[in-house]
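The chain below stands alone, shown as structure tokens; this is the form predicted on its own.
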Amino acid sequence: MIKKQYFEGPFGEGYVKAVHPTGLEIYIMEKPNFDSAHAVFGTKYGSIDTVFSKDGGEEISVPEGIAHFLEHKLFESEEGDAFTRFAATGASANAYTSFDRTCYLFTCGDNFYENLKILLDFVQHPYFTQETVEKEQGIIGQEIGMYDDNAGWRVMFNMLKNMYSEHPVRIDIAGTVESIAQIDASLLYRCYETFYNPSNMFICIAGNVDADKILKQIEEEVIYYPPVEISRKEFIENESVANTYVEQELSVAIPAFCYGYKQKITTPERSLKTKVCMSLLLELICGEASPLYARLVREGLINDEFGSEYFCGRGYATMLFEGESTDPKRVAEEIDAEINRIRENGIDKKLFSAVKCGMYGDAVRRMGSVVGSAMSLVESAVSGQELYEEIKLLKSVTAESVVKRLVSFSRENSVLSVIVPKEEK
């Protein structure tokens, strides 16, 4: 029997969290005033899960890119393609693989429960043959080639490859042509049976739906498998980086850059308070409300492509600044100088208050759409944090606790990655 509880939110709405007997976690936010719904069926399995063991068995290493490969293959079955089934009901379906998760999703205005049935069906029924695997190797090989020519993708991974020497976060999510050539049907089934066990999965739904009806359908349609214990390898990284500057030529009109500071890791995961404080700090350093951002725009050093992110996961954490600039080195120098200025002079109290209000407003706006609400539930499912904890922390965090995080920014452990325009031969 499914166990459930209700969590009340600060905006007049809440959500149901339930646990299936298999260990599958279910999150449902009813939005009766909306005319659509968004559903996600996901697993805590991403591109960094390259070395693992199951139920205390032997540790195995799998080819880079296999989580992404598995995502592609799962849409196929003996009966046909899942996309075709969704199209027949009028739903818009998709999937993605990131560093720590793989998610299958759909959005629809009608036929929600029929679409949920399709989602539950194809994710739980893998169908791999060596013939179809070999066909997919060619398709994904072409996709990898497209990523190799994508400046935004390459500038990020060039930075990560020079920042991390051991952790698989340095490897492209899709892997390489050489690594995916090692994938076969039996290896796909082995990864599926490990990471697609319901105890490692979650379902997140938001929209004009009935939570009790959804739970009844899930109880009837989720296949029971005994829970598994998954052990993932922890990669030990040095504080230092391989190179502080890396450059590549591609066909771009304006140089692209990604400037990152490598954070020292003492525990596998970052706490929610750390994530909130670091996100606040990045906005204070160079967010749209900051003096530095205004000056860099005024001087023509950045444009509206500029942004920052606290990029972190199991075993890695990096403070990123990225965008386009005719002088990326100058932008990096200005960011370093602003960090040093805040170290010496502290945080402007009015700016701190404005940034906190802005982040609070962003959290409220996310709840204003079915997609934003469902994806916020996905973050809760993956992190294990209650949905509204971030908002509670935003109210209580102080300028002093944010300033302490400046110790994470060390120019010696930073990497500037730049994509420059290819010279005409």
Contents of the next structure:
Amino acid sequence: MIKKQYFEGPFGEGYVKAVHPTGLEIYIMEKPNFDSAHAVFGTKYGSIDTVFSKDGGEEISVPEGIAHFLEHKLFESEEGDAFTRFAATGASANAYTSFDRTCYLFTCGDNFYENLKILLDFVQHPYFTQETVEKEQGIIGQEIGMYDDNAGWRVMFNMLKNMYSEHPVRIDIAGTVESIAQIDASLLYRCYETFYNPSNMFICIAGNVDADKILKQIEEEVIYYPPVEISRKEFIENESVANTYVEQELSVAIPAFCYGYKQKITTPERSLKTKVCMSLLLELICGEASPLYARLVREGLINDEFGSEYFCGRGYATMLFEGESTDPKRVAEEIDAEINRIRENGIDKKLFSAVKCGMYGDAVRRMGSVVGSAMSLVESAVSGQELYEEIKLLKSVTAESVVKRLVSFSRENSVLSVIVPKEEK
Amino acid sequence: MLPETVNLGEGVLGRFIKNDRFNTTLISFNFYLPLREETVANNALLPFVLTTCSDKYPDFSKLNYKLTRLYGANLISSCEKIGDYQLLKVGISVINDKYTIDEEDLTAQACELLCDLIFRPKAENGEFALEDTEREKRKAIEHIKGEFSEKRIYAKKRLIEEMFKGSAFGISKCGTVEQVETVTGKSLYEAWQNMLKSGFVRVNVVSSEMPKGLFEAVSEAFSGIGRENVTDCKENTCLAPAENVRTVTENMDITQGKLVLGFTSKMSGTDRETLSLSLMCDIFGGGPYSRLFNNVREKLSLCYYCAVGLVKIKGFLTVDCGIDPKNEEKAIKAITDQLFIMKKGMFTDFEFESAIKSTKDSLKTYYDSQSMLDMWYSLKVFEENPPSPEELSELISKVTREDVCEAAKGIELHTVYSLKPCEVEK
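What would the structure be for the form predicted together with its partner chain, rather than the form predicted on its own?
Below: every chain and molecule of the assembly, starting with the one above.
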């Protein structure tokens, strides 16, 4: 019934990928030397899925923050909440919602198959009532309040809001107090029935487990639903940004910044090669071994909070740099200048080979932990890209193919978002 | 799975925590020093200045280049507060030789690099270079100020300062901005000398194989240092219950209020000595099965988080939550009501069993994380033979409901710290 395929990795381990007749994808990495296991049951449904239709039906638009709200509510069932059931086994359970996915997970040392049963059960059995929805509005309202005071969170969303005019990556994952007030039980069911169909879902497991036993259990416990056809609205973004600079005052001691270059994209998804090249490029521009990083630290412009990321998903891609600085505008100028310098002078070959070595080491490191392995499998499930491809690509990618990506950086289409200290009254 | 320990000198202990499952090797040097106002800032800077340059790698971009070449080896540097002591950690994590493309001797290179950083820093005429000192001072000051931006951390830190005013534990682990500002290249160099001379030292290695010659090299390095007045890590004073509960309120321009309650306990000490207290805290406000999660968050919808933090060695605990300030009184009452239930033993068997299971389950996962194993042994400095996670797991099973109830009875509210949004001007 289940179709199986085995992928062998370069570090003496491998994983099984299986597809259930419903379309549910299952990824399992056996790690017999370990004591624990980590399991994730996820759906390709996140905060950016705000306008969609199911099976060719009418397109609907849902309130901001509903995917996250649904995540909170799914823990409840008529018999009690899932946390209580995990408490009886000792597992540590959690869930999260991001732009493009919602994941339910647990880590445990013992009782793995019992925990998997709970996970499969509660994610497949929604239970929402008006009363429980209202109760959650209070809790999530406090969660939103917490993010409103969080400089790291605000600085990023202020940037996205000014960079994207249409794409819902611009909205807060948890929504707003006003938007979540519009959520009711029937709307939650509608989203659930669309996105929690097994054909849109995945299960990723790593640890001290038996793959065959898991597949048998999944076969028995996954409910058969006919696959649905989900059509997500594609948001057309032009290259430009609303404002190249945005500032907000918050009660912080040092300004926080997030500087992003909006990238022109022609297809909704990025290829693995693009992601690998962009990560290498970031390391070359501002990684810890780069000349720019050294200069910024020496001149007192950044501290250990500095970091960079190729931030991309369905319909959006941004190269972003974030951190704390007493002079964020200078940092942005220095990054611009470094990009121009690399464009003109090319890549330092010695640094390029070191950076590849470092990224290879990071890949080895991720496979050295149960959680890291499971998280890598989740990435693979969401992107549809095979896990070990990245390592193969890392070995083969050339400096030329990396440097050519610099064409997509344009100062005019960048946004510098800054949080400045508010003067206390 | 008990680690192998080796004496490497006066107050210097090497510990090899053998574990075959990892594809990396982690080595950490842990220096323990008394927490004192006059030395805290200099000490706190050491792990950071030592991991940015050395005599051999005088420029930190050269050092970072070397680390990148070592397949992205990670340097570890931190400063923690453990009871009345400061823990300075300097370490490295590197992938094992067999995972490199050409089987390079990474581990040996990483050991040599780490020893270089600790024993042969970049210094001249008894001083660290001005540039390095000032850079790390600036980063430390920004880090201290950064705590102000994270209100949850800030509120907790403020409560501890208020509760332990005038005692060692009230000292902030990295010192204050003013204390950092007084640091000079010379004072930092003296702090480094003092750390090597009088710090109590533990060297942890978590790996499948003991790196060849590492302990011998460490032992030799310390033998040339003339160790004296070695820190003994024995003193830890605890707070007496408050005669009157004190309330400290601050106002800031924020959206959400932060409430932190500090409690004293009659029980304190090592893991073995505080089993029932730690279980009591878990039932009270640990996991999602806890009294605080289910009542203050789920039933009353007062907050997104409401959790207990326990400092065993000092015998005190905190409960912190983020709330709408108009609910403050309601939240304090809800929290203290739950404590009352704990004292009366009115918690359910399910909650009790869940706390035991959850604790045992998470103890098992320690063996799957190198950094957690390193942390486990570096935090247990107040006992000669600390228990392994496995041993502690067995001991937890023996705790009874009555023990938990007894531990709860010794808990008293001491200080309330409240961070409130500024009043809107009328």
